[in-house]
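Next up is one chain by itself, shown in structure tokens, the form predicted on its own.
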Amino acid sequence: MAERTFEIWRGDRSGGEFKEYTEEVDEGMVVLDMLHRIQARQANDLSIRWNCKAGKCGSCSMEINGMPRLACMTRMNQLPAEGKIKVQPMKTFPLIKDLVTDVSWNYRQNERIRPFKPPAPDSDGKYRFQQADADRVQEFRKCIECFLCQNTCHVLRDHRKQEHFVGPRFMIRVASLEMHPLDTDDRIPDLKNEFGSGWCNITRCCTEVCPESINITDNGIIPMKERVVDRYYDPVARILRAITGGGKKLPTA
């Protein structure tokens, strides 16, 4: 039975250290498992958010080794054999104590978001849509909140552009909507103007992070931005719509 030796982060927002613990790994044990073993032999007053161990909360998002992952979905052999393994909260968000943040402020960006607006059913009462259409945004569905794609942004972690970009996660829930063949608003002028599309430059480190596996950049943000493109500085469309008098549905990504 081999030994690991982690440095974990053990503080408050008042400041902290990495404190090292050592601890039997037994085969097919994830890092969470870890942190729980360390839990109840070292460390009894060691605070983690988790509740499924399945990889569908969401809640035990951490930075393992450097990188944002979920703690139940890092099995120990993927990890490097040799050397110790670092365990830190979320750098993006206020820490509350050892590997628990404040995630908080994701959820007040959700609100600003308008929701489903549906237009009047057809004349027996049902709607009709194309499957494709409906499976384009099914992939944006998939979406846990672990915020890890948020963890990852730099404009939010690095520049802490919180007031001004909603990040990755919730351009993601607006391309859900305006993706959406039954959805009537318009978030355009929300995307350019309250959501700050523009602060995205496409290094696709969301797309990287995301345990569910969606293309969070291509799928999703590029079409929004390239939809805020068409609107405010395509001369071409903006002659069109013009002409047209316009329309949310215009084919413009």
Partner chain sequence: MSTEANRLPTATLPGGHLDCTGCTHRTDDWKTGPTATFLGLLLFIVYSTAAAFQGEHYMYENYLSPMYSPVVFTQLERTVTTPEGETLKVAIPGAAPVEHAWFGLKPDAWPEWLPFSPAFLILAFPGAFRFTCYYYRKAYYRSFWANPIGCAVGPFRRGLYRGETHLLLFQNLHRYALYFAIVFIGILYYDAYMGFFRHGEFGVGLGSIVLLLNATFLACYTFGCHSFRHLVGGRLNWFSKSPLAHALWKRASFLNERHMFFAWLSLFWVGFTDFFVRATSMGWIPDISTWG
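The structure above corresponds to the form predicted on its own; please give the structure of the form predicted together with the partner chain next.
Chain only, nothing else included.
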């Protein structure tokens, strides 16, 4: 049975250090299993946020060997066979203790987004649309809100532009509403002026770390940036809209 050494960040906002723990690794274990084993055998006070152990709750987001990942979805045999394994909390969010961060800033961003606003239903009280209309937004519904994309986004992580940019998770939340065939609200002005779509320079790290393989950049952020271009930057589109009397929303059909 192989042994591996972990360097785990221990501490809080006032300071801390990496501490080393060596434990046996069984076949099929993931990093979260190892953290639980270390917690049980060596560091009972190690703080970890976790819940489902199945990659569906988005709780155990952390940085493993420098890469933002879900601990429950990172198999031990995916990591380099040699060397220590460094485990840290997410960088972008305020540290609470050890591997646990305060991600409440994200929930405040979510509250800023105007909710789904459907029109009046058909005369029988039902809403109708086709699968073709739903396919695109269903991809965004896979999001488990692990906030790894928010953590990796360099606009938030390194440039600390939280007051300007809501981050990739909420760009695709806006996309899921704006692309919805039944939604009647208009969030394009918010996207440009409040949510800071221009601050994203589409370098795709959010897409690279998404554990649900959502194509955040190509299918969410860029289409939203293109709708902002339609509204604010494309002179021909503006003239056409003025001539045809286009309303607040883009033509939908």
